[in-house]
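Quick heads-up: it's one chain on its own, the form predicted on its own, in structure tokens.
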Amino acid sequence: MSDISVIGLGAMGSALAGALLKSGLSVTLWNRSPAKAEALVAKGAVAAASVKDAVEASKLVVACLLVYDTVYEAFEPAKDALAGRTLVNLTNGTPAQAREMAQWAATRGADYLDGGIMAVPPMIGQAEALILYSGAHAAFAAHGKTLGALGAARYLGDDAGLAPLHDIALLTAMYGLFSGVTHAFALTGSEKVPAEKFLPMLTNWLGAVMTWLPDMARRIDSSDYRSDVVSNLEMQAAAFDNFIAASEGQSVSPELIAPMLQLIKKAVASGYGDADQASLVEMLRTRPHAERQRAAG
């Protein structure tokens, strides 16, 4: 028996297996293309001839594949071998997909943990790598130390959908930041200002902006959007028109920032003109606040 089996040896799966080997664990591998296992076998891993063999080799099985459908497809020949084992799925997906797969695993007698990897492959195995887990608490309690070889392990709760929810929330925050930063570089670059010259000013400004987030979170949790407002949405809407005009005047497409203006204008039209920017979260929610409160209570 191995300590752990890894299914899927793409860039991330290979990094996971490599970190496990480096920590001194015995690892069994399976990949659709066997050649991808060769480098890891040279480091001490065992290549299984089939997914079923890989599952049977360990009580802890980690899957890291392209999409959830690929996970179902890969494990179809081994579904009867999952009983009594823990399946950890580190494939990127949605909360709904994670909950569905948790049920699928349960019907086959397996404990299930879903995971979200907040790292790129070179970071795996380092303290800076954060991996989110949710699902069967007993499974995380039993295997958390082993999973810690991959990076800092954070357990979020027994709802399997929580890890992908937080994963996607963090990634969308990152891409939102990249959108603004990309536009800023394009705008300054339109006057031949080197990106590296503009960077210190940009990072200092973004650092200051980050200090506003605790107040934003407080307002969202309490629905307090109108007390002590420094810059209300009606003022911001007027300023944002200048952002669009300035961009177009510099031959820079406003497509990355234009959706924010539309959202602000929607909020103003909905009666939030005097409210803080935190109130924009209400424009994104597809269920009214009162309905959400009833569902939660």
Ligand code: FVH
Second form
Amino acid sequence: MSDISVIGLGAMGSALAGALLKSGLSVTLWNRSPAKAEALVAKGAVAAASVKDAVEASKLVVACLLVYDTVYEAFEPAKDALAGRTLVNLTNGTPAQAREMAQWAATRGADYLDGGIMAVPPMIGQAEALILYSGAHAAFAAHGKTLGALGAARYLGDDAGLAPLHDIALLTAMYGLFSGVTHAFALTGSEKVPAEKFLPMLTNWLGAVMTWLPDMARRIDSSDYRSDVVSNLEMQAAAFDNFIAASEGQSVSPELIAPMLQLIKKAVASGYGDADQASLVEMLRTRPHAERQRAAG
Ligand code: FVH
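Output the form predicted together with the named molecule next; the form predicted on its own has already been displayed.
The next block holds the full complex; its first chain is the one shown before.
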């Protein structure tokens, strides 16, 4: 028996397996393309001939494959071997997919933890690598220490969908930041300002903007969009027209920032012209407030 089995040795699965080996754990591996196991076997891992063999080798099984369909496909021949084991799925997916897989695992007698990896492969095994988990609490209690070899392990609750929910929320925040930053570099670059020269000004500004987030969070939690507003949406809509015009004038496509202008205009048209930026969250909700309140009980 091994301490842990890892199914999937892409860039991330290999990093996970490497960190587990480095922490002194015994590791069994499986990958569709067997050659990817070789470097890890040279470091002491055992390569299994099938997913079933890999599952049978450990009480704790980590899957890190491309998408959830890949996980179902890979585990199909091993589904009867899962009983009495813990399946930790670190494949990126949606909350609904995680909940469905938790059910799938339960019908096979397995405990299930879903995970979201807030790191790139070189960070794995370091404290900076945050890994979010949700699902069976008893499984996290039993295996949290072992999973700690992969990075800082944070358990979010017994609803398996919580880890992917937070994972995707954090990733969308990152991509939103990248959108703005990419546009900003394109804009300054249009006048041949080197990106590295603009960088200190950009990072200082983003640092200042970050300090506004606690007020934004407070406003969203309390639906307080209209007290002490210093930058109302009507003003922002007018300024945003300039952002689009300036970009087009500099031969820079506004495609990354234009959706934000549309949302601000929608908010102004919906009566939020005097409201704070935080109120935009209301424009994104596709279920009315009263209905959400009812659903929340
Ligand atoms: N790499 C990253 O920066 C991010 C960080 C955050 C988390 N993501 C998610 O992790 C999952 C795996 O990502 P990855 O980087 O390891 O991805 P690849 O290097 O492309 O490896 C994919 C593995 O999936 C296997 N695979 C694909 N299709 C099948 C299939 N039909 N049957 C069995 N296995 C399959 C593939 O096998 P092979 O091509 O080597 O034979 C790799 O093991 C992912 O959800 C990210 O979103 C990574």
